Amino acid sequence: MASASRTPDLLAAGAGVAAAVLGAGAGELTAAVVAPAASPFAVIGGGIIDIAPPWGKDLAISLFGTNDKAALLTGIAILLLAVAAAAGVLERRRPPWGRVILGGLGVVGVIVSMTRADADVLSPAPSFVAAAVAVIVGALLIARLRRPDAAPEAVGPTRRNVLVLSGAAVVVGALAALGSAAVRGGAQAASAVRSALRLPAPAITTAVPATAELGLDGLAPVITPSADFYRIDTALVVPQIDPATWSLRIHGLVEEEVVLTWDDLVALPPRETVATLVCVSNEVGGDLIGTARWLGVPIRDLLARAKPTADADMVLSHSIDGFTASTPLEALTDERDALLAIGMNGEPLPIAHGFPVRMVVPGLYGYVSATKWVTELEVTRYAVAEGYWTSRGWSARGPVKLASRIDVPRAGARVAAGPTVIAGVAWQTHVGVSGVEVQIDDGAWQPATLATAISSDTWVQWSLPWDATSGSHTIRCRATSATGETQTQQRAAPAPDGATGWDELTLTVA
């Protein structure tokens, strides 16, 4: 009897859920055609992530790394369809307070919708369709469970014929969420363009020594190939742009406001440089760094038409996503290869790396300096002003600091007594690194080999001969810079300027 009792609340749940995933489809396939940046799903996870505390990025970063952005979207999934199956059962014992529900996560959708920086017209009609979609199929279904006149030998059938529409409604919507995808892989222009794009010739390159690469085996190398480059940043739907319709606009404190087009920035003499950018985010020993070619224009080169005024002393960076970052004049005006990229690797910049154009600036952790997608340049003041991450409690100017990772061997090893070697990665980018020392079992520090730097804004291998001895065995780095600073033993988490301490593996040798 209690099972019987049971049915039909669950058929109500399995009922909202359905409808809930019909809705969601829907709502993607209307994204795809009418409004790609308004995904229901992206609408929602960019909210999140617009008021998620600097501990909840740091928290998703080290649980997930790269792929925070994904795991952030299944479990928006599954809180929705927690959601909805609640919404079902209080249907079907309380309506229309079910419906109330999912249309409010709709009502949620086309309000964010219409916040996001992006936003058009058109953007609130895939969330609107989504919670119409949803109520109306979810009423539909739910209603069936509810009939008072239903005789006693049409229950069976009744709840048999819920089952089999909610089943279809889950179909249906899963096929419109893979048609939406179809759709969005159809309508990227930029993709096709990219794909045709021919970058202009660097008139400046960066030569990179033979010697910089020391070529051990699992020893990240020094120039990162692009697939293999992290990823962090706020964009859910990566920005499909035409390079046609993109400009840059330079605004603010400036003598003289200055737009360039794509024709007009390919028609400046480009430079090749090679650096490493680096998250914030970055634990010790992390992989949340890589060096690449860049080519690009020299943000000073430009800065230089629009002639900032003397007051300001910071260039707030727009990306076509609302993506912000507050990056100090000085480091975008000096000596430094600062760049308005266009190609990373001797190809045109990735789309998820910020095709056509982002910003890349030695030095500076990523959040205050390399946005993606970049559109403006606001000369602004720190005290009138702030970035996306500075806004939320991270430090504003953000320099990177040394840090040292050991590669080989790999953290719970096992190594063969005898000959091997200890090797990784060291970096401050637009300081440089003048050495780095290995302890093995808190024994003497011993000098490692440096290979040759390409520059300051680059990080560089090391390596160690080591006489293996069986046991386990506790290894530590640590770096000292160009400018004698030695790194810091002192462990402090990324927030709110980037995360400190010696990088350190146990392992056992057999």
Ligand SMILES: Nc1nc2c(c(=O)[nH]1)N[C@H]1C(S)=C(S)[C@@H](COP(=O)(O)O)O[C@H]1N2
Given for the second form:
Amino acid sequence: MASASRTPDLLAAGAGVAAAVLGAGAGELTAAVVAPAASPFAVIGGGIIDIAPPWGKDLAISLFGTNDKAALLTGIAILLLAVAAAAGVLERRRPPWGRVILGGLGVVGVIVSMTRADADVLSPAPSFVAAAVAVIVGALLIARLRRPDAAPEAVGPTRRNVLVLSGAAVVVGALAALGSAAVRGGAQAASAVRSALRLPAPAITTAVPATAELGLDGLAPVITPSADFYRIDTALVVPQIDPATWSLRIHGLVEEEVVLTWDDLVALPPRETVATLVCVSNEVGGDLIGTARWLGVPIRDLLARAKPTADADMVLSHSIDGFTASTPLEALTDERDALLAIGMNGEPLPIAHGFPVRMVVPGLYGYVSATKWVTELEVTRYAVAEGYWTSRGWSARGPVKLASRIDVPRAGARVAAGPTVIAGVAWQTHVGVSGVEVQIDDGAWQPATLATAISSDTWVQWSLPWDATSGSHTIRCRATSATGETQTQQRAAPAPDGATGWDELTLTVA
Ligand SMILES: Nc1nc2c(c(=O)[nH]1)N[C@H]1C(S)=C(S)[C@@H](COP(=O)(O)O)O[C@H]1N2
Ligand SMILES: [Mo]
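Could the form predicted together with this ligand be shown next, to go alongside the form predicted alone?
Time for the whole complex; same chain goes first.
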């Protein structure tokens, strides 16, 4: 009977999977206890993110948006289970090759964990434990399947035993993984410190005029609540930094190296400024953009202490997790509010948005300016150093491009005929927007009304009344900047320096 001859292979595949699940659970638990940033999944995922080709980020973000990390981890889990199943079959048929494969995965995990930017001596431990458990359990289970009483033609309790033991391994592995999440949650000291933190009151604030907010249903609010603020970064495990241990080192092409602790930083008079942050991966019409009230200290004051030398033209900011951004020195020393930020919308930075300290620089895309969990400002030159995304094909400098978006009505919406409103947002941070025009079908471009702009560093809402007639309509918008440039119709993808083109949607009026 064909199915009988396949049974030991199926059981072997199942035993391979069970060994891998138990190993993964043991690895996650080890990580939670001794090396939170070195979870085997995070380490392998982080390695994949770092070696992924430049178009990979774009593809992942356009397919999964800000769920890109969940998609990556799911992909890794599926791949790992498939390899483990194959290793199980191989271990039964050609021992010890299954063990070699499982062990090989462990070796990869150990090596990658040691090469991560935030690695320490305990970083290899979780991957090592995961591999050791998977190899030993896999070998023990599958050795039973090679005994004569487990052969396809044999009848006996052995195969049932392997099945039961495999099931038990899966359950224990899953419990260990769940347990690790609980341990991790308890160990997240940073969130406890964050909740107890009192921020200094700003000495200077930016007024938000009441007329900056049109308050239309479906229109992005002019200040984005932190909980709705887009999140983009390469961190599979969000860095947990206790401000008490945080410091910022300013070094490189400077006359005087400066080291700043958290206490030094909060002793400086902070200012609150409103700025829009946008991701270079934002597609035309996309939502990888938000505006917040940022509390912090001007970076130019700190750089002035360090005194960059005349040959410097760039600051490479380093995150604790190894991410780097190359910011023109000019943008950090001119009159703009480039901040070393500690607060967002009246609270300490959320952990995922860079707690305790990040950069925010009006006028530049996030990847060249908005380093979260920042610990180092290396004053250098474009000719000698490059940022994380530049070495992956993105432009070295990332000035924000002029753009506008239609928020209301939604694409595909069914709108009732009669008076309604078209509205959206427009931005070119640190340049400013002077006008937005709207085109309905192939009609003339009509000027929209701009809400009050908070400043040139923020997006501005716009609206246009529309007497909607029944039928299908296409609506487009384009902005003109404060310097008189009008948005190009030419469509460009986000890579390598930001998308261009007009936002457009089609809807049906009933
Ligand atoms: N440490 C670190 N900082 C980072 C990144 C990152 O991957 N790691 N991504 C940058 C990018 S590409 C963007 S668009 C902004 C997004 O900031 P947000 O997640 O707070 O919206 O953070 C920037 N700062
Ligand atoms: Mo970004």
